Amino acid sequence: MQIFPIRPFNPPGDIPALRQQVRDLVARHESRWQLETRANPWFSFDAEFSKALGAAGLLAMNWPKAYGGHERTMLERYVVLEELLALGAPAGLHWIADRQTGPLLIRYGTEAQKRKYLPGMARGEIYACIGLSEPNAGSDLASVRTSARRTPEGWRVNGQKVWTSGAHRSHAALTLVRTEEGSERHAGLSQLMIDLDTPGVTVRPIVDMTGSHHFNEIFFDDALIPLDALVGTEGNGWKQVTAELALERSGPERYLSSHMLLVALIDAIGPDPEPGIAQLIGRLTAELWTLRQMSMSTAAKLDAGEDPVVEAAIVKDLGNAYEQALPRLVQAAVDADLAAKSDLSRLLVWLLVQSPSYSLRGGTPEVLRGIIAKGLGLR
């Protein structure tokens, strides 16, 4: 049995060119960036950029033209977002609307909303964050208990979301919730479009231990949202968002997160490296090169529309071990001083606070080996 079979990554047009265009777009912005900002790019927000790369084109990269997009290929979109996060670009504020919201909303959504969101969005100017996990729910996320209640005026929500990457920069939602009443696990689920600043809608910060706000509470008090905020079909919430983990399973994000201290490292020891070293940066970049492997032959099936939700699971289950490790592994290796201000050791103290989060990005561990099991016959 063949559990991870292997699909050629082969996009089309100029790559060359188009890593350069990124390259030379980054090199006009990196000056304002901090270190620490660059250390883990996805999660890290600069207006301006956004803006630079929806006015480049290298946004909606694969999206209908009618909408903002370049009708470009997904493989293209790849090559351009591994040249940012191995760059340590700040792509937070777009990166949400740009891989998940925006071709959620192309493949669901209703014209209007089509209309309304995604060419400000293509322009990296309208920014959306994932209301899923919530209170109590563990990684259980068919326990969703925010509700939805249709009424002549619109739909009635209450509830609560967690750990919403983003949500305090974001102009809307979009959020999974229970519309059927009295239904459980993956039944009575439908996703809803909301816009943050509507009445009712209140977001919370949760401050990590670096000091960084990048997570969020969203609370739900009654607040009234319009009947026509409705992505798809009412009661097919489930099946939407779980094709929709798919998309952010598998990206380069998943393996790059932790690269800046992997390139760190090697500018520190320099070319004569002792043979502890050598082998530990041996180790780390062909790891590096087999996640990266595994992660282009998953966007290439997505690219042909097939379905490997399992080879998604393992790419990010893999990738988040790998980027969890690697600040540890460096610290065990490097006789490094954690209150000195080189590169090495502000990225080193940075990832080994910052990195135990990074499971709890797009599912934890069980969550996924669980997926994986159920897609391998296991259980």
Contents of the next structure:
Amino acid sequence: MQIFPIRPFNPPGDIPALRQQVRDLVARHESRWQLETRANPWFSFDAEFSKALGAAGLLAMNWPKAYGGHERTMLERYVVLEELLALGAPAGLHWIADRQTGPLLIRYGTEAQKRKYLPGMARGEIYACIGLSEPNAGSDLASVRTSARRTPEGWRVNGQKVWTSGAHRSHAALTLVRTEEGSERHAGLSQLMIDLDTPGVTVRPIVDMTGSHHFNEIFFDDALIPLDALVGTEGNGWKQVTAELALERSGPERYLSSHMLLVALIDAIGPDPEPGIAQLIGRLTAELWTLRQMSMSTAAKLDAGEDPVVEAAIVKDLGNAYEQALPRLVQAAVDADLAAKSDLSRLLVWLLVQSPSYSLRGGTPEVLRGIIAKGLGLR
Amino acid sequence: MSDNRQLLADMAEGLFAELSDADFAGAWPRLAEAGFSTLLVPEEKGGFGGDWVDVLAVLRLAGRNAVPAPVAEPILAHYLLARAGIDAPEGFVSIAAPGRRVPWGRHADWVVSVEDGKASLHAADACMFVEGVNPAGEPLDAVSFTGAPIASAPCDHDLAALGAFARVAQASGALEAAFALAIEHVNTRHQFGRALAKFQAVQQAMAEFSEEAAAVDAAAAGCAAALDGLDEAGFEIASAKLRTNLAIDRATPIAHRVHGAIGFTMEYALNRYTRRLMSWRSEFGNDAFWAERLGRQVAALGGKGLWLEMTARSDRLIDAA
Ligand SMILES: Cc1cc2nc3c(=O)[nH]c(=O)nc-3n(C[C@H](O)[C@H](O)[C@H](O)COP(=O)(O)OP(=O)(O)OC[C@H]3O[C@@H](n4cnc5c(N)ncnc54)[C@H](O)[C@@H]3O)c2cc1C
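Alternate state requested, the form predicted in complex with the partner chain (shown: the form predicted alone):
Below is the whole assembly, all chains and molecules, this chain first.
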């Protein structure tokens, strides 16, 4: 039993030219980006850049043309994503819509929902967020309690979501709710695409420990949500969410979040490093290269219609561990003045404080290893 | 997998499984007869005409079966001879690894060395061996050459790198075998009234183990593809060997931990894999060796250059596919 059979990554078309297109676009915008904006780039926002990507045909790349997409492959999209991350381009505003909300609507949404959201998402103008976690439902997502009751006028939604990344900049939240009163666990859940400007829906900021306003709470106070906001089938929410999560686990964003610090380290050290630092750079490179092989192979499996649940969990767990260890390893090896204004110091400080979140967003190591153990038949 | 490669793998699997309890004298003639040695020698030179992906398939199986005889060394030796245009002799040809250590040297009829840009073929009677063994108990003999080589020719291959690839391939198989033993063990051994596998701490440890084995599989495959598709694969080999060494560091303790005392016995099979993994971590470059070499290469590329180089290299492999 080979745990991780490899599938070669063979996207069609002129891939070097595609990379160059992204690199040129980044070069045209990068002068306005702060260093901190470029670290952890899929959590940083720049609406102008998101729109520029849309205009260049670099969003919604594998969506149908009828909804503003470009009918290219997931693998070409993968190349664009890894370039954006490696170059430190703030791509956070559209990231969720492009990665999971759009694809979920394509798969489960009604025609009206597709028309309403997808073209704007493809232009980089409509943004979405993920309404899963609640105060009492984190790792144990099946214990969500936010309820939606069907009435003739619409869904009456009550409850609260929390840790919702980018809700304050998003137009809609794909929200997991309990549509069957008294249901437990995986049963009776559904997904609603809730416009965040609906009366009775309140988004409140939560300041994270970097001092940023990135995530939020969303409160639903008897909010009336149109009946046709139901995405997919009533009661099928758990299955749909599981499919959604599979899209988000194995991407390049699971190991490149600290890449800008590696770039800064190499530049700060120069072409003739002392052995200890050379070894650190070598070790980080070896892990980076291997993770990229694993992530590309998993992308190729997704593209081929396989369902690599275990592989995706492996990539995320190993990738998070790498991108999280990177700032700590740099801190241990380089005598950096943390109060200095050098690129290396600023990035190091920012990522030291930012990186604990990497292994929380999208599922913790314990949850991922639980998924792997299940795949191995141990539970 | 191509049909040919499947046939090759089936043959290797069958033979290696039979040889797992043999000694050198019993195993070598069977290996020689099967013809693995010429895997990388072109067909027109009488070889199998395979590629590095074939080598990976065979060496992975050799590692998985803990074959107690040289499989990798003659493949590399015959490859180097063919590349250098030196006629290959009959018999067992080994290689002089860095530090002039020859795996299975005392049994070798010939030894190939690569030094100062030249590949040389030495007859055993011009070699003086001081016997040694690796942690797995396999011969790893120090050689000094007491006479002139039979033949020498220019050769720009890096034997340390090719050997490192071989150890990566073998390690991927050995990790899988150790992992399979551990899975079997935690599913059957009961403590506190249930199978070990039912304890969350054990599940999490096994998941970590699987991640490390997965990383080595990915590294080995990426490396074989680079050896086949690029002019030189120094970057990929350094990355793969170093990542493999890290995986050995992380995974072998888990293998032993979940086994308890039974895994520490000579009789139980686990040590066949873990002692070899311990050996291979040092052979053809330990962590520090490859980390420093790779780190210097990357430092010369510059911060952005690392990404540009890494993607340019893998994009060339798309074209090659
Ligand atoms: C920066 C950031 C952005 C986020 N963005 C979003 C978002 O956009 N939308 C959204 O819905 N959520 C978001 N989240 C929430 C994220 O999904 C949760 O934080 C995560 O699922 C963990 O849940 P929790 O925080 O409640 O921790 P808990 O579930 O309480 O876990 C705490 C600890 O207990 C461990 N634990 C829990 N259960 C078990 C178990 N059965 N066995 C062993 N260990 C266990 C966990 O592994 C963890 O170590 C975000 C989080 C962060 C940090």
